[in-house]
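The data below hold one chain only, encoded as structure tokens and taken in the form predicted on its own.
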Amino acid sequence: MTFVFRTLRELIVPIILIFFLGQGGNSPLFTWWGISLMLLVLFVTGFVNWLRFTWRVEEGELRIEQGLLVRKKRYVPRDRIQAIDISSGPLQRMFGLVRLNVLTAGGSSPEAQISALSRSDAQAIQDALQVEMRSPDSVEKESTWPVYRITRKRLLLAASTAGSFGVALSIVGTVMAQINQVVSEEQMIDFLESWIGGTSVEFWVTFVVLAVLAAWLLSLFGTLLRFSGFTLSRNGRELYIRRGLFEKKQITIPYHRIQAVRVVEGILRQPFGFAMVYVENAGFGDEGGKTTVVFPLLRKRELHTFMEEMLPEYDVQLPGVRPPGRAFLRYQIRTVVPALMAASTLAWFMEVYWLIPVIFMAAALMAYIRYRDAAAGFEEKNGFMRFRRLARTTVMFQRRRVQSLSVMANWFQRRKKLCSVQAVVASGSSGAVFRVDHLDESVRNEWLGWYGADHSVDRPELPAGTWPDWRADGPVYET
């Protein structure tokens, strides 16, 4: 049954695309016999997969064999196992079973997983491998650290102001663009005009409002499903997260894998003093070692206590610098010009020229806020960057976690004696990039010196772009 539901979840997008782009409800796939045949095939395949799935502990290894046509064998040595997590989704709870995930030191996702297992068998694996086995309940009972839980009121507020609204809007836009496969455009226009009346402009305004409302509802329910029952606990080495309404998902994040902490104040949350806290992790966490939410919604005045109790290494106050006054025009140009181009194109097609000054003022205000919020600084082993796209983001990181640090300046920046500072930390497959633009060029050597860069490129005897030959006789430059 876990195989059936997992397969259906993976096929939901292709099925929707086939429905809208194909023959719609006339396709044989969407008849009763078509649906029944598909479910029968999935159940038979799932049964065969279960029949061919075996596990055993032998010679200090967890050995799993599975597969029908292609037989796959996976051996996980005890020495490589970092931890064993157990959790339970709706199906597991229905049958009194658990899901077992084996986490290894170098893995970005569970090295091995057994989807349905009795608790006694899970305990037997733990005893045989002599590895600590953790469940959310045991972690919370044994831990002497505080446990953070999200209240229903906070959860509803987090869902109402979720930052996934843009993603939901793009999904709604894609669906509405294909809706004419089921309902013709004339029928849709006639329905809306008979419902609201008015001109074509009013029709398109109503259309946009309905799309935005549908996207907000989709984002609302998605956040509720994802963060319902959110609980954060810890011990001296790891953070433990439990969340999910239907599927109780457990996430383990070792402290030594945390690369940076992000505090994100959404454009709807900042006026009310709320923020979301993320961590960038290398190899562990949510979705294979990427950005992981460690708490969905906190008041800013609660951040210091939260960081002190859960992420003490990043609970620091650092000095920083803001862009100088001559950088203000750069922020205005980079924000206002693209907005005016998009507004002019939209106004020309829809003949709503009053939209141009409205978007111009909104873009100018956003540029000012971006200029005001930008900052960066460091002290000893810690650094921080603060910037804004739509949400204001504050990133705290340690020097030893930075994979690369760049200080760059284009031709326009050099004329104004400005530069941009960019830091990259390990997260996922490509890393997480943080950047603050249009700082005074005097910070260049300060940041490079803090990171430990070689300043010899500034010397005339060693032009930029070359590297000294360590085998040749001559002066030795300190790095």
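Take the two forms, superpose them, and find the largest set of C-alpha atoms that agree within 1.5 Å; that set is the rigid core. These numbers come from a predicted model, not from an experiment. Numbering follows the first chain given and starts at 1. What changes on going to the form predicted together with the partner chain:
Relative to the superposed rigid core, residue 350 undergoes a CA displacement of at least 2 Å between these two forms. Superposition of the core reveals a Cα shift of less than 2 Å for residue 422 between these two forms.
After superposition on the rigid core, the Cα atom of residue 412 is displaced by less than 2 Å between these two forms.
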Given for the second form:
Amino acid sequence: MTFVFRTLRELIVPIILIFFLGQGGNSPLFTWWGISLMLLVLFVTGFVNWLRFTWRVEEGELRIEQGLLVRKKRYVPRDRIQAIDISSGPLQRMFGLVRLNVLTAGGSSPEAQISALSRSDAQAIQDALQVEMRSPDSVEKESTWPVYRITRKRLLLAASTAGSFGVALSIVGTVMAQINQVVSEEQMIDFLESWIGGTSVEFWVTFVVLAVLAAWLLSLFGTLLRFSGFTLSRNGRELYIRRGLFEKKQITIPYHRIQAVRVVEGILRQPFGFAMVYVENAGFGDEGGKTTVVFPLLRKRELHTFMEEMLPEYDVQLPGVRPPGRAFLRYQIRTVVPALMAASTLAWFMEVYWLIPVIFMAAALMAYIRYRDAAAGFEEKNGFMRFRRLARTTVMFQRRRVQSLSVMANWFQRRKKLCSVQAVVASGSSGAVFRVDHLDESVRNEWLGWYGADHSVDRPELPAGTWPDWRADGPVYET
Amino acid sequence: MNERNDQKPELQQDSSERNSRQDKPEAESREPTKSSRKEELRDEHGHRYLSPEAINAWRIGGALGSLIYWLIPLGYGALAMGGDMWPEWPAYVLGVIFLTFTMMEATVIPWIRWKRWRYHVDHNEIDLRRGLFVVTRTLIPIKRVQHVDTRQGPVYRQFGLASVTVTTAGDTHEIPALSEPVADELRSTISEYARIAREDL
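In place of the form predicted on its own, output the structure of the form predicted together with the partner chain.
So here's everything in the complex, that chain up top.
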């Protein structure tokens, strides 16, 4: 029966889409026909998919076959299976079923999943394959390893400072556009004017405030849903994450697939000394690959202990350099010029000329903190880079995980004897690029020497500075 | 349909050319490879240059490619002529800028780009230096190489050139405009090195 619910869940987005798009002048009859037709089609395909989905254990292999027209077969041999994860979402719980996730060794193939089967069948699979089976609690209870669990207070703090405004604003924008189709702009202005009793300027101010508030609320609830009950545990081989309010997500990250650790101090979080920790992660699957949150909110002074316990390979303090004073102007130009161009276009069209100096000031300030926060360095096997777009990001990686290293300098940089360093690590099935701009020209040969095969490169002493500097508050601070 | 008809004979011609090349006696077919090796240019560090043919290939490819940008002033011009809303002068300004750009692409830019491009491959790493405005040096350890391809577009084919593409788990790098035999050799060299490096692991 779960297929019905699964298709229903898959249907929600198209239904909403049809509902909104259908409002654009078409008759409501059309909309309802559309929805019913779509429901029917997806219902039938869901049912057929369910009919065609088979699994069996044969010759020491888990064999999953699915698909109507294109028959997809996935045979996973026993010795490639690392573990079997068992979990259950609200739907599965309603029917007393479980979801089974097969984790394979090595990241060369996507993992296999059976989304609904009975507990006894799961047990049978486990017995037949004789592999370790884990349910959410077993990992946390059985291990003597540390477990990090998010507190309610922290969760609330994380949610209220999430500020994923970009995504949220676009949602609000779409909703507004749809409202515009239903209610004409004049009607809305009339309504708002009678409600607020103001002029056009006041209308826009209210509109912006409301939109920002709505965006903030959306990101608040989004984060609450996503990170509720966030629990990070580990064993000798892998990190294990459990999170989510209604649907419990489980993510297993084998240590050997971690490519880099990213500590992100959001612009709303940094003033309070909080940061979010991500790992870059090579592998397949929607949650097992790419950039994954390993803890939503930590105090900066907790980071050292956290790293020591959960990501010990990345718990290192490294020497590094910041951009020299003459790079300051380059940072200013790179930030201020594009901002001014955008601001003047906007000001010209909307005739709000006071916007130009305001944006100029904001950009100059941004450029200053970008300049101040940039740093990069390495020692032996580890390297780090720190840079800021909006949030300050500190990335730590191991030399053997870096896929390629580039040092570049444009014409302006060459004139000022500056250069940029860029490292690429694997992330998901593609890569993540980290880059620090406008460092002194001398780091060029140092980085190439560190990364390249020829280690004879003469390495002058780096000017002092040790990163990541959150260790300054940590228990093992050394000078 | 027309396109297909146009292309087919070209393709056939091309393959027949290749066949005729292969049909030649061995000594002759080896000759060009040898001489191309002799002519092969290296800088003071022993790093190799791309094929000198690259300059002319890029002149044609770059000039043709830059024609796309002409759509902007042309489109704007058409709009400006149509109504009184917009002034016409931006079309002329953009036109002059893009004309200069196309001229540069057809003359000096490929030359400078060729002069700046060096590559070096050994059993440890691939070392690329390049760049006109942004001068870049990239190191790719052989151990990180996942696969190597050669590619050849229509312009490169006319000049007997091919590019070698190196893919790692995180990104892709291209060594453009090598003469065909050099590109093939480089591809097999890199994949051989990569195989050995992987066995060592």
